Amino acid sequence: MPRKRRSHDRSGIAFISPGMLMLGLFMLVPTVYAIWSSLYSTRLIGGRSFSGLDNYLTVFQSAEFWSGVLRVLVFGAIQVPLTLALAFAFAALFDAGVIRGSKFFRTVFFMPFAVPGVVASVMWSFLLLPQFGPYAEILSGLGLKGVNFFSSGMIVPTIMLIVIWEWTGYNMTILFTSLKSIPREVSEAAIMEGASLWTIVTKIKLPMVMPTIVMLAFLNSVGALQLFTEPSILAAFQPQAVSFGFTPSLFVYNTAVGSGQYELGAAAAVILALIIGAISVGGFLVRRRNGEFR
């Protein structure tokens, strides 16, 4: 029946052209001029011209960008298995029925989900503020005077204080439903046999959910590396505190939306991207060489 089929076919293009339209006009159609015109410089005199990889061998150069890519490595490699350990002994505990109240507290916990980064980023700016804010009034009568929050030593682990808040919630959501489908049976019968919940969690439950810690540590990572709301708007409270390349986004913005040099920030972005790119395709062939693909 060819006709039948092409018809059929007909059909499902015409359900999802509508939204692969936007997806090409709104993803596609930006990456490819985003590259295109990486390839370009516009001087003052002159014009725009075709300047090759003149643009990716000035950012290949540039100290401050790559300070700013080490920065969201160490950053990343840091929060990301903070939060999702953080996230799944919550998401454990909750499962194994061993805290009190756990339906006020998941909700409670997820609630940063629905706080936009800028203004958790303005509170804690506030909350931590040097001298005056709380948090450095309850160090200080604990005996821990002039801790400053936004320090050099301290600003990165302050933005991981930040994103900790905003995204263990989230992750523990997720952990706690996948826990939650893994059959009653199976705990059951592990405590039967006289297993203890570390045992329980760690050997039996661990396992069974790890394809989603996998992609939870994945999307995190990839949040991680375009680090940008964060140290932003802190720089409006601490300008010191955060960088012109402070991390690779705020490198792109800067250098396209600050300095106006669209295609040297064009040239980063990609940079960036790729980057971004190669961390996932590399996660992934490790996985699937350690057969854990289907």
Partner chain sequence: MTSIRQSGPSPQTPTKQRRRASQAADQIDPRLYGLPRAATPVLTILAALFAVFVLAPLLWLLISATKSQADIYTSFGFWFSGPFRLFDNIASLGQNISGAGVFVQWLANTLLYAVAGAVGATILSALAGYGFSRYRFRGSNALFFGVMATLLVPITSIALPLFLVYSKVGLVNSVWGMILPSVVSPVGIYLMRTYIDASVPKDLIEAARLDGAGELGIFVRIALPLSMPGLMTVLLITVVAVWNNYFLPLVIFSKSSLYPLTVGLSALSQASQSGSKAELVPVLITGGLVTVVPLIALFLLLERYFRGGLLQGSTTGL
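With the form predicted together with the partner chain already on screen, would you show the form predicted on its own?
One chain, no partners, no other molecules: that is all that follows.
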């Protein structure tokens, strides 16, 4: 191998080594440890002993865990399309140049993503307080008194509102960049043919950025399955509305930390990781079928 090529190879290895080290320490090692721990059980009498797949069977038989999985699947089926629809709508408006000061408004739309999830959840918790929150007062002025955003029937839409507020700007920024990558000649040719702005956006540009939308759909779906911060914060305001296994991530946390059943929590985490992995592989296969990968 030529000396120059060996030097380039060493430089590349040195460049990616810090990232690979962090990936190994904070992802690979915890994953291996979780799998190893899930195969053991700790009892008051007998201490820790090998239990095989007993913890996995317990999780598979847990109605609360699977109700949490179903809840986040329904949550994602509603939240992800709404988020992407709003993100594309605003990205298309900014790309069309029909809004003055688009740079300022793009920054404003992106800012919620920069707010930590804990801070955003606490902020919205105070804004949506049933008695003293501004939104409750607005609804009361419209004749809708006594609306409790933290009740059992409203807690999921409330969390959905917070997540959409957090992530619309992020998705909008990516879609705006994707729209900007479309050659101007495409729009100019459509205008010359007499196409309206609506036709250009929906019939020409939307299909051209569909690979980006598909990618974002799977990324947002994985995020929905990992839903944790928002319900855990809102549980402090309305504990009865957020159950032990409200989401799979909460089930893992409450089982391992709240109940001290670390091995059972590890098994639940491994099962959740397998579900997320299956969705990720499915997303890759869909994108590969669409010609994004060879």
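Positions refer to the first chain, counted from 1. Take the two forms, superpose them, and find the largest set of C-alpha atoms that agree within 1.5 Å; that set is the rigid core. Quick caveat, the model's predicted, so the values are computed rather than measured.
Superposed on the core, the two forms barely differ at residue 275: its CA moves less than 2 Å between these two forms.
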